[in-house]
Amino acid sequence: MFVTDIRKDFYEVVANQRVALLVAADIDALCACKILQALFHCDHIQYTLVPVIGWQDLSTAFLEHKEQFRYFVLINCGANVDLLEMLQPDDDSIFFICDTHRPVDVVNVYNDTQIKLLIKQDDDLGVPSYDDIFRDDEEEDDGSGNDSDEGSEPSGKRRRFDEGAIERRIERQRARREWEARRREILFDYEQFEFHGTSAAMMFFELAWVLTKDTKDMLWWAIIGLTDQQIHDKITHMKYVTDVATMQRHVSRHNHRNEDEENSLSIDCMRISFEYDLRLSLYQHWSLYESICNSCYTSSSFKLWTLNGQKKLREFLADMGLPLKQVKQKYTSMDMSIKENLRDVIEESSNKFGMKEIRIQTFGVHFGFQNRFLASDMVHATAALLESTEKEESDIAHNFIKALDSLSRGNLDRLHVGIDHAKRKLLAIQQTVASCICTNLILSQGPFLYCYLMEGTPDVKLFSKPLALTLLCKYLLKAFVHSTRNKRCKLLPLIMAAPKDVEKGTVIVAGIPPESETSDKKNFFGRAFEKAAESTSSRTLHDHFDTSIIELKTEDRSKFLDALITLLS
């Protein structure tokens, strides 16, 4: 069911409860999950915090946790599957689901006692109305029963052969096969492609405003969360403008309400602006040099990875008219007045080489004098800190703590490690791109583009991961459609393969939908990998929470591909 009042309906309902938060591992969940915590903390509601990263995590947390708890909060798990069903819960457990996955299973949307879904109505949901998947069958089973009552009225008689029954009987049973028919195709229509809704911390965001407990740390949040949908291509640009668009107002407001107080607010205290920025990731704390040479949009734009593109960037660099030396260091370092109207120069001469769409909307914040950070620079940290490699550091529920701590300002050494972590990362998914590129690693299969990370690959652990995955695939995509000459291959999907743990013999698997600017982000790979599993009995693992990204043993890689094929041609 729908909560149509998020105050009346769930703060107000868990405010003197114990609460279980069980939150998914990705960047929009932790910032969600950090806007409750306050908001908690506020009111002194005692909650337990679980981060789970999959279908068997959430399953085995709510086993754990469900004799103590009778509320749930899942943030951005739960939305997409018959929760009901897969948790068996008793019949008093209550479940608030804030997830941005789509679409909602319609079993959640339907039951009012037990599921209250803390999600957008005006998103593009497209929910089948009730009488279209659900039917009565009570009513029916009463109109047999009385049929054969009637017929056998005349006691101690033979029953009187009674053809009306039957003809009504056999009308009854065509007219249900005829709706189940029609209910599997709008089924179909209604599951067949995985999307996104607006943005968890956004949601939680409007709630602490509706409590009017809303504070800039929330904010911030909320605003990292919405970027984190647009740094690994979760919403479509319309969507993205939009809710920046949202989030500036309430920016303004923040910021207009700080000026009104006598004293004005002191150093140490952070400062919110909307920026119309570069698409230069982490330029800010690298240097420009390393920044366009590991950023998605200029390096494909330039094609790097080729002597041309090399030459390119340096023809670029003489355009700006900005010396190598300046560039080659770190941007703190470079003299003040080239960073002064750096934008505009780096603007200038991007609309000369063809890149139109060098700057975007975005936010910025400072906290005091000396640290500013731009939105994409805390979700490229937070990621790589979410999903570090580092030694034996695999640990998720210790990288998840690590990740969460690095959102708070009182963190900032942790957010410089998340950085460094960062900065290593685009350097691997950049080389990868590179080389998968030059050795013609990329097939087309006929209906897709097929890309797979050989054992040994450098930094292979690395892509195990379904951030790095997805944003590798995204990199990756973007630079073949820049390089290709073919263009029927420029408007295929990409499914790409890398090692997920060699001692059981797994890869990962991921499926993005094709590059365009206009592109809907809807993905079909989802229910296309569960077919493809079933028809060749693939040992396959679907436990991520994005039905887009299984596991699957190695040996059983190339019937499942050949299925894949059979099925999307």
Contents of the next structure:
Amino acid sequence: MFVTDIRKDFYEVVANQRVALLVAADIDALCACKILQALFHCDHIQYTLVPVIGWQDLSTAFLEHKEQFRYFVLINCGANVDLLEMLQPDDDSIFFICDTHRPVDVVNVYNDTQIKLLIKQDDDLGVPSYDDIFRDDEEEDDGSGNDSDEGSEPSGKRRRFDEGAIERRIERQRARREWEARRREILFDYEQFEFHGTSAAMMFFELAWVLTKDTKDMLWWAIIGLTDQQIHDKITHMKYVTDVATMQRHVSRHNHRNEDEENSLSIDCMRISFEYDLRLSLYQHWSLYESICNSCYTSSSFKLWTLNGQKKLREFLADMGLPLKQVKQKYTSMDMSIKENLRDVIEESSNKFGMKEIRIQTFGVHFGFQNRFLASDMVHATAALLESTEKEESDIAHNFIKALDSLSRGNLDRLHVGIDHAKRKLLAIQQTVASCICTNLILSQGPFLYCYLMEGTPDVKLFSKPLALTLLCKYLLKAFVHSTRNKRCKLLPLIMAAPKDVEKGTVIVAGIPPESETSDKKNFFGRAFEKAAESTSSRTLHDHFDTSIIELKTEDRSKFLDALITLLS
Amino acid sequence: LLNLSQLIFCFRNEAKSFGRSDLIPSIKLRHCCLLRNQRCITAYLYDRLLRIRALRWEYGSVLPANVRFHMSAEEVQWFGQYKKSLASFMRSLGEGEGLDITQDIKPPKSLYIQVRCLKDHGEFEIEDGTVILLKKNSQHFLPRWKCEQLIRQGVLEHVVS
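Condition change, the form predicted on its own to the form predicted together with the partner chain:
Complete assembly follows, chain above in first position.
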């Protein structure tokens, strides 16, 4: 059931209890976790934090902890499956689920006792009504009751009764079949597309606000959670803008103290500001030139994998009057005169070159003299740490802890390590995109586009992780749409496969919806993958919380693809 | 010590009486070596005692088996006596009520602390019966006194954010 009063029905319930936090491995979940941890620290609520990366992890963690805990809080996992059936908990376990995955499984919605959903109901959920899906099985009993009655009736009356009873039974069975067919249809429509709802970090920030325990740190984490959804293409642009407006209200509320007091805040205090900033990833921590070359928007608009594209870039820089030497320097060492009006100058020039949306609404933080970060910088850095493939750090839980730490203001060195990793990751993505397009690795399979990264591709290990692979898919599709002349191909979704585990011989497959300005980001690949795997009995592992990302045995790749093509044609 | 000096006295006299005074320097040298070895051994044994004393503060009154394996019988006995005298001292504090001074060695900043598990320690039971599963890289938020022991043993790490 949906929790209406988050303070009364969630926070006060767990106030004197020990809680187990099961947190999924994405940035939004990490931010939500930080906010919740801060709240728990305030009120001395004891908890145990366990990171989970998939359904198997979730089940194991639950089994290990079910004896010790009664209350479980699941962050960004658990809403889109029948949780009670999967975990088989005891009757007194209670689950609080704050998950952005939609559609929410109907059993979770209609269970009144054990599942409490910390999800806003106005998030156009479209949950089918109760009567359409669940029905009491009285007809069954009536039918069997009649059967037994028939036995005890005297033989004379039996015939007449029989006919009436049989007719009624046939009628009932027909109605039941109709109802079941309608139910299947409704459920199919409901569960067909996967999408995402309001950020979990924002939900917990609202809880903090209702408790008037919100701090600037928590606000910043909520902003990072929202930005993560935007960077990894989980929500529509409209929703992002709406949520940014909500956050902007909170930011102004927190900021009015800065101007009020006579003595302004110390420079070391945290200041969050609303920025209408450039869509260039990490540009303040890199050189402007590198950032333009490695950001998805600019590189695909210029088509920087072609010689022509490089020329256009030079023209663009010349148009703005920025000398190459300056632009290739670290941003912090650029001339002040250039940095002053940089955003406006870039916007003006971009309009001339066909990039109308070079600027995007976002937020930045600034504490101390040196430390300025945009929300997108934090997302890239933390995501790079979370999915780091360095040898010593290959343990998932270890990376999770590192990424979680990097979100605290006190761990700036970790954050800078993350920024370095993120730069390498963006470079790798750019190079892979360039090579895929230049060597025509993207094939149109009819209903979708398909690309397979071979084993020897440089940096292919980076792409065995879900977040990195999704980012690569998104960039690749955008670049492809800009580079192809085939009108029909521009509207197709993309499926990408990359080797995941060489010893086990598996690949990770991810599917993303087609690229369009008004895309509603609804992904149907989850169900499609399931059906294709079933029909070809391919050995797949649907372990990830996003159903559109699966693991597949390399040998089964071709038959799986063929099944998908037939399914989606 | 007495035996050594007596012996040396005997040897010297013997040497003198047997006209072997040229042996006297080597006797002296050997004696010095023996004295030095004796000093080293006593220093070593004393250092062990100091470490065993520190063990009481680190591990509590029951030592893990692998530590006890390395102690001699006399050291175990000494440990027992140290334990007893520490316990009677603690009992005498606070006007007969007793105070456990092995807790909170550093002044605590808060009642509850966030700890991170550094190695798999299995299940950990606390006095009120609750059991916590300490798995590597899991984080917990627990009352300070429950974790102090484990922090000292290096199983948990106090996280300051």
